[in-house]
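Just one chain follows, in the form predicted on its own, and it is written as C-alpha cells.
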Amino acid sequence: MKDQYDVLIVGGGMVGAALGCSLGGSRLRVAVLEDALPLTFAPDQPHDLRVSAISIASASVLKTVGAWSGVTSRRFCPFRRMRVWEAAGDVEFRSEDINEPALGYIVENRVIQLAVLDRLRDFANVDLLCPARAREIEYSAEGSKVELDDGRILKGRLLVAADGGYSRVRHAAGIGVSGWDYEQQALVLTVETAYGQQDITWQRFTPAGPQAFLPLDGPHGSLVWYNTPSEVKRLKSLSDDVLRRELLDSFPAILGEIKRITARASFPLKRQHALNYVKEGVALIGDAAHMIHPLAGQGVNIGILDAAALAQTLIGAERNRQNIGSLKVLQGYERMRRRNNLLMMTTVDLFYQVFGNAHPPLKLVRNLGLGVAERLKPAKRIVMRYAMGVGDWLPKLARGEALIG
C-alpha cells in the first residue's frame, strides 16, 4: 500500500506544491512528484530572472496554508501603487482606495517554490517524491499509474496535472487545448537603480509593445521589454552597457538610472486553454489548463486559486463520502475555475489587442478609457478588487478559511 494513493500530484513546482498544501492535514493520502528541488536560497545572493506579481488572493492562499511565512522569511517586495499609461491617459491604483495594505507582492519564483515544499514535509498525509521523474503516465478512469524512472510504480484515484503548459498528464488523459502564438517577445532583466527601495509596479504602453517595471528589495527592479522577436534578439546580443543605454533610452524617465544589469532573458508569448479541465479520474491546474498572456501578472495567481478550488472541491468530497475521482465531483471544480479563467484571459487579450494597436481611432479610444477610469473612482476599485483578487468569489483559502478543522 505504500505507493497507493488518493491524490498524484504530478509536478511540484509554485501551483502543484501549492495544491499539496492546500490538500495537508486532510484524511487524503497524497503524493507529489517533482524532477528535482531548486537551489537552496541565500541573502546575498542575486535576484533570479523569474519573479511573479503575487496577488492578495494568492498570499492569502499561502498564508492561510502556512507557507507564506518561508517567503518573507526570505526575499519579497509589497508593492502599493500600479501605474498604466499611455501618451496622454493613465490611470493609477493605489493599496489603500480598497484599505489594503499592499495591492501585491513582487517574489520570485524559487522563493515561492522553496516556501510551499517546506511546509509540505510538515504534513504526515503528503509525501513528496524528489527526484522522481516519470518514465511512464497510465491514465485510467478508475485510477492511474504512474512509473519512475527508479521503477517504482505509484497509484492514484485521482491524478492532478500540474506539469506545466506541455503537460504529460494533460497529454496522457487525451484533453486537447486551443491556442495560438503572439507575434511578440518578452526580454526580461534584472537590474540595479540609482532608486532606493521602491513600491511602485508600472506599465507603460508604447507602439512598439508595452514596457513595464516590478520592483524587487533594496535598490533592484525587474524589467519587461515586449518586442517583436526580431528586436527582442538585436537587443539580447548587445553588451550590458549598450542595451544599459538603449534601455534608458527608450524606457520612461520615471524609471531613473540604471546603474547595472544583472541578469537578462527572453521567452515567446503564448496562449492555451484546456478544452477542459476534467476527466473523469483526473483533473488540470495552473500552466497544464491554461497559460496566459503575462501583460497583468496573472498566469501563477490563477494557478494558485486552481490549487485553492480543487482541494475545497476534494476535502468536501471526501468528508461527504464522495468518489474524488468521479467526474460529478470533479465538473464541481471546473466550475468555480474555468469561467474566471477564461474571463481573465479573455481581458488581458482584449487589452493586449487595444493597447497594442497604433490605429488613430484606437488609441483616442485607449487614452479616453485610462482617463475615465482614473476619474471613475467606484468603477476603478471593482477593477483593482477583482485583479488583485479580492471578493466573495473567491475559493475559501483565497478568503483566509481553513478547509480543515
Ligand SMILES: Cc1cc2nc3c(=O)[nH]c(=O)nc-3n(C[C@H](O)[C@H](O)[C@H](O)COP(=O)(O)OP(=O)(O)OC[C@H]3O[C@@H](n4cnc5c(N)ncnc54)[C@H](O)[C@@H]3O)c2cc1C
The other form holds:
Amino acid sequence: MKDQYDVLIVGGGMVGAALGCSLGGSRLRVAVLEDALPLTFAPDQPHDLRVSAISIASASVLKTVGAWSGVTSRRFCPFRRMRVWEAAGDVEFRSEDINEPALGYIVENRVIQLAVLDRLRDFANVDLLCPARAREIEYSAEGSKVELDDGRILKGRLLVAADGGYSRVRHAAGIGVSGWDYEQQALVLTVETAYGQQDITWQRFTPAGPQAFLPLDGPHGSLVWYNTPSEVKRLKSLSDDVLRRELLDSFPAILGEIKRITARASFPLKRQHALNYVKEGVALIGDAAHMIHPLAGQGVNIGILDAAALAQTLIGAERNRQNIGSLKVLQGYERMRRRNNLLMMTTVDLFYQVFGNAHPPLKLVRNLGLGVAERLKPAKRIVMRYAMGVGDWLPKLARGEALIG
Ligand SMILES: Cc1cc2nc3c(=O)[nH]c(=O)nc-3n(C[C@H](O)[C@H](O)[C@H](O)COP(=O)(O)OP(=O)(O)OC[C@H]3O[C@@H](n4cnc5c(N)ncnc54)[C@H](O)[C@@H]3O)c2cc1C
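Switch from the form predicted on its own, shown above, to the form predicted in complex with the ligand and output its structure.
Up next: the whole complex, starting with the chain shown before.
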C-alpha cells in the first residue's frame, strides 16, 4: 500500500510543510505534495521580494518541530520595536514591554519554506513529493484520491488543503467562501537604505493607504506601499531613480535615504474566508481557509497556528483510536481556529476602515485610539501579547509543548 496515506497534504508551502513537520514522528503516514521546488539558498543571493513578519507563536511552532534552526542558519531579522502612526496619533510597542527578546522576525518566505521542507526529510513517517503537482483531485468522505502530473495516484484517509487562496482541494470538496476585493493593491519593494542594521518595523496610515517598512538584515529593508490599482500601476512603471524620488517625497522622514531599489512587484488584495474549515475526510489550513489583508502581517502566522492545531487534533484522535477523518474529530480543529481567525480578520478590517478614512468622526476615533493605546499600558500589553502570539489560548506547539514523546 505504498501510495495509501493517512494524511495527504496538498501544498508544501510554508503552512502545508509546517503541518507535515508537526505530524513528523507520529504513527500517521503522511504525504506532502508540492508543485514547485524552491531555489536553494546561498548567503550571497539578493533578498527575495516576498518576506513575512513572523510572530513569536509561529517561531515557537517552528522551534518545537525542529525547523527554526533552518531559518536562523540562513537569513532573518529580529525586530524589537514596532511603531504605528498617522497624522495626529502615535503608538510604539517594544519587546521589553512584554518581556520578550523580540516582537517577531522578518524572514524571506523562501527561507521559511526551505527550513520546513528540509526538516520534513528527517521524518520516516512523512514522504515529501516535490516537485509533484496534484492534477486531479477526487474528494470522498471515506478517503480521497489525488492524481499527480506523472500519472501516479495517491490515496488518503484525510485530505488536507494547504494549496493556497485559490485552493483546488477546497473546490473539489465543494466548500464555499465569502469575501471581497479591497480594491487596493500592495506595491512591495526591496531596498537598500542608508542606515545600518535596524530593529524597528513601522507603519504610517495615510488616507490613500498605509506605508510600511520591514527591516531585513544589514542595510536592507522591505517597503510596502498600499494604494489604488491605477496608482500602483503608475508607480511600478517608473524607472528606479524616479521611483526612489517618489518614495523619498511620499514616505515619512524616518525612512531616511534609499540607496537602491533591488526588486519590486505588486499584489492584489482580497479578503476570503471558507464557510467551513472541515468536512468529513477533508480539512483546510492556511490561505486555503482564509486570506486576510496583509497590513497587520498575520496571514502566514494564523496559517501556522492552523497547522499546529490540526496536528494536535489528529495526533490526539489517533492516540484515542478515533477516525482522523471523521467530522466529529475535525470539528475539534475547526473550533480551535475558525473563531480566532475571524476575530483577527475582523480586527484587521476595522483598522483598515478606521485608518484609511478621512471622515472626521473616524479621525477622532483613531486619534483617540492611538492616544489611549499609548497611555493605557496594561491594554497595550494585552493587544501586543495577542498580536505577537503569546498566551494560553494557543495550540500546544506554539506554547513550546511537543506533541510526540
Ligand atoms: C503583500 C503581502 C504581504 C504579506 N505579508 C505577510 C506578513 O508579513 N506576515 C504574514 O504572516 N503573512 C503575510 N502575507 C500573507 C502570506 O504570504 C500568506 O498568508 C501565506 O503565503 C500563505 O501560505 P500558504 O502556505 O497557506 O499558501 P501559499 O503560500 O499560497 O502556498 C501554497 C502552496 O501550495 C502549492 N500548490 C498549489 N496547488 C498545488 C497543487 N495542485 N499541487 C501541488 N502543490 C500545489 C504551491 O506551489 C504553494 O507552494 C502577505 C501577503 C501579501 C500578499
